[in-house]
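Okay, so here's just one chain, in structure tokens, the form predicted on its own.
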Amino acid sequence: MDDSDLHLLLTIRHFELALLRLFEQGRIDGTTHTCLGQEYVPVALRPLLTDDDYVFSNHRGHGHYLARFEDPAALLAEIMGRSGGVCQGVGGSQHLHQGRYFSSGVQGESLPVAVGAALSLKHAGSSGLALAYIGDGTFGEGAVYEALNMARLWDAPLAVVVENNHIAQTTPTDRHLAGSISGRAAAFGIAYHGTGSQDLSAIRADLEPLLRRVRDHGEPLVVEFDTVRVGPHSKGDDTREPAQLQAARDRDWHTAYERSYPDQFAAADASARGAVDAAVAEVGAREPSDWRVAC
């Protein structure tokens, strides 16, 4: 991959690791859910999205935000409740709004809203689409099915990106999801694409024509990434057995890329780590945010 993609991937990685350290130090209140292991998904999608597109994220959305805006200082300030945060510290880790980017910690909530945004784009004659990130556990929410039904009936330009990390908080997918995600898309007559690749170029080559159909023809799409969650659900609540954690680490893009391209990786890793460390120092010294200032 090129240096730009690798730097962004490693920035997200170091950002998430920094958050876990800050929580341990008692410098952040509330909670957070990192995307360790899943950073490549939004980075792969980044060049396929335009400024006209809506992006709906979820509780595990730091990587989604950073891939969209590449502004770790604003996100960190938001999470730390410091001045200059994305939403002045009101939204915290899970509830962000910037331009056409929204996130919510309520699973499934974003999909009906995303359908509405997609429909508005269609009626406006725009080539934009609404892209919503959800997890495998989100398929336990009824709102998902209402949204898929409406999207197909109305030919709304909606792309649902499922980051299937095979565990919903503490429940393995095979214990909470009957059937398959592809089967659920098929039930609504919605196109489906599944991938286990972590190769950014290959993912982009596969998805570019599919997303073009969403834009040009208003055909909803479900894309399922077979991925891994390397970190805990939240901060220290990983209930998986050691062998399961090792299996996740063995599939981690980070480990594989470091082994395959050590020189490029080392330079980019040092650069990204330094940038995140500098952001932590600078943001940590800011004044507390003023919540009376509107987002």
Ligand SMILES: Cc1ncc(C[n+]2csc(CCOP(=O)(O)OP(=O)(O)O)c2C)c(N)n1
Given for the second form:
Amino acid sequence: MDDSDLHLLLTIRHFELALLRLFEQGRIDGTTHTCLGQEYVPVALRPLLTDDDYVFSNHRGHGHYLARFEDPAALLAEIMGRSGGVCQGVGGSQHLHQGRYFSSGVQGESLPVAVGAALSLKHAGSSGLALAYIGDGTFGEGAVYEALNMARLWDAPLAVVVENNHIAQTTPTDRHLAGSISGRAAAFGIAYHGTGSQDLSAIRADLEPLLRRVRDHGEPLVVEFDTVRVGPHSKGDDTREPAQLQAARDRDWHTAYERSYPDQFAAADASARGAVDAAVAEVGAREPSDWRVAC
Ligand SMILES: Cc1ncc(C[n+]2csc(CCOP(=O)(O)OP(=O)(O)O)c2C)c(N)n1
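Having seen the form predicted on its own, the form predicted in complex with the ligand:
The next block holds the full complex; its first chain is the one shown before.
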């Protein structure tokens, strides 16, 4: 992969690791859900999205935000409740709004809203789309099915990206999901693409024509990434057995890439780590945010 993709991937990785440390040190209130292991999903999608597109993220959204805006200091300030945060510290880790980017910690809530945004684009004659990230657990929420039904009936340019990390908080997917995600998309007549690849170029080559169909024909799409969460659900709450955790780590893009391209990896890792450390020092020294200032 090129240096800019790798730098972004490692920036997200170090950002998330820094957050876990900051929580441990008691320097952040509330909660957080890191995307360790899943960084490559939004980075793969990054060049396939335009400024006209809406992105709806979820509780595990730092990677989604950073792949869209590449502004770790603004996100960190938001999460640490410091001045210069994306939403003046009101949104915190899970509830962000910047331009056409929204995130919500309420599982499933984003899908009907994304259908509305997709329809507004269609009616405006735009070639934009609405892309919503959800997890496999959230694919069981009722609002998801109302949204899929509306999207197909009304030909809304909606792309739902399911990050199937095979666990929802503490519940393995095979304990909460009957049938399959592809089968559920098919039930609504919605196109589906599944991938287990972590190769950015291969993912982009597959998805580019599919997203073009969403844009050009208003055909909704469900994309399922077979992925891994290598960190805890939020902080220190991983209930998986050691062997399951090891299996997840064995599938981590990070390990594989470091092994295959040690020199490129070492340089990018040092640079991303330095940038995140500098952001932590700089943002941590800022004034507390003033939530009375509108964002
Ligand atoms: C409506 C709603 N119900 C429950 C929760 C609590 N909750 C937060 S994350 C989560 C699990 C989500 O699992 P999944 O969709 O698979 O995403 P993952 O955490 O694996 O990325 C739950 C139940 C919530 N935030 N919103």
